[in-house]
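What follows is one chain in structure tokens, specifically the form predicted on its own.
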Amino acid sequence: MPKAQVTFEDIGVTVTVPAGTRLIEVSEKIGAGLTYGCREGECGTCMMKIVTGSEHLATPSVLEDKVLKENYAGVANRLACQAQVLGGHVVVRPG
């Protein structure tokens, strides 16, 4: 099974996960303390900044794109409950 690496810049932790894992699942696995609400991509609470590696994430869904726009998110922001890591190395931080 393909693997991916995710680094949480704020706490300095890097983990290897199966491709297809959502960022929120990685956060929970390592105890990164990511704040979240609905886990369905509707509230925007779990917004994160993708520092590097955005090309290794699945394309945002229509719902995620809508919520990001409603929250005036920057181009580097994604919802951790929706963003799936497809491979490579992704560096994230709260935001």
Second form
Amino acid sequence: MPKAQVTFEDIGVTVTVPAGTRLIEVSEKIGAGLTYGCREGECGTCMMKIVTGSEHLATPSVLEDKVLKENYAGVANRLACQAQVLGGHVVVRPG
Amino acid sequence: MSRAGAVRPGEPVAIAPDVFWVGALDPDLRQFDIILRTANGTSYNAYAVRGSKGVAVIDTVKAEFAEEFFARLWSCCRPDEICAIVLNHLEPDHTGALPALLKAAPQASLYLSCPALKMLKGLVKESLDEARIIAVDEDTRVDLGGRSLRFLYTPYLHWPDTQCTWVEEEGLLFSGDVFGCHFCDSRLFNDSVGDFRFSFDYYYQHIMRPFREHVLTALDLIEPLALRLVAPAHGPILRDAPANYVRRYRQLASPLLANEAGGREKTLLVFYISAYGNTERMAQAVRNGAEGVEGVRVSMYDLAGGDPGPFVDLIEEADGLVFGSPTINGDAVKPVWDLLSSLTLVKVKGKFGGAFGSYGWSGEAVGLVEDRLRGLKLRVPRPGVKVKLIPTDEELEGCAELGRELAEHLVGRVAPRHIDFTAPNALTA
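Since the structure above is the form predicted on its own, I would like to see how the form predicted together with the partner chain looks, so please show that one next.
What follows is the whole complex; the chain from before opens it.
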């Protein structure tokens, strides 16, 4: 099974997950500080900062891209409810 | 006999030169937005600002009061004179007359904040000419001729879209819901109406308090303004000493409970309730574990001995919260839910949380409380502790470990962890 690693910097927890996992699927289970609103990529509440490893995330969908722009996102921002980790090691934190 | 100074039906009220109140009174309202009560109704304040180039309308009213709004509006301007419609906040009590106003003044542009754009389609179901819609920022200036409108983005007071509109030439701030209250008095102005201090504070506590940090940011923008008049979207228009109300907001938004440690310590609150003393013993163990971590001040409270109100004040200032509840009939007990359901009054997002409790045969309380904490956007970094009936020494050590780990999170000293979700039984790790 292809795997990936994600470090949630705010609580110092690193998880190993199957490639293709969305961050929303693990962040709440471990108590990371990413918070969610609609969980469907519409509200922008779960915007997070990718500290390193953004190249290991799937490219934003049209929907995610639109919401990021509406929320004045920076280049390092993604939505945790939408972002899928494809491999490698990604480090994230809230914001 | 009409009251002296009372607004008359269908007549606008001048609040400054060529600036008119064109709102509506709703004296019979007793409950607003489900969460607020009002002993004497409310007003839906809308305004018209006339310049030499045209008229701007600032906000509208609740849909049921559109007729009253238009009667006043058309008494101070013609539809074809309206060049700008400003929405400081899109909640339906301020936008109920918007669809009709857009039709009546098809030449008018609509000015609103960027986040409001996303909500607009939910309110105006008919297609809108996008050329009419202008998203404003702090650099936007709407020239009405002889006076102009500028905008202060004040998000989350109390929706993401909220903004204030500033007329510098008049020292006039159209503040939206900020500085507003549910208090209906047909004399309109703060130096004429009855005593509304309670309503002003009550409105803040129920509408603005959960967004305290945003209130403080907005006050940084508002306080430097040379205010002569504050015209909110509800309640009295503040023409006598408007700066006093700005100061009052600063007081209300400042921490209620000063921490004598000066913010150097982190605070962890342990709330519990116990039927046979088992959950209480667990609470003591959680407390003892947390107290072993330097830099964390731990306090423990029996929910049987207090009401939610003061506990909510404590929680607002705390960094971490732990709740202990026995399981009775498959649920956490009512005093726990009473407190947890009161937390929408304050900001708890990002605080650390945890749960524990003794149970007889099923033990659902801990998981249910944890779900609620996550729903409130707390961080729940480790699974809680459930103990069947009487805790053993080993189980009490597990409680102490829960307290210790939460405290370590508070001071940023938790050891890095790795969890392999691809391994069997990883979810219970």
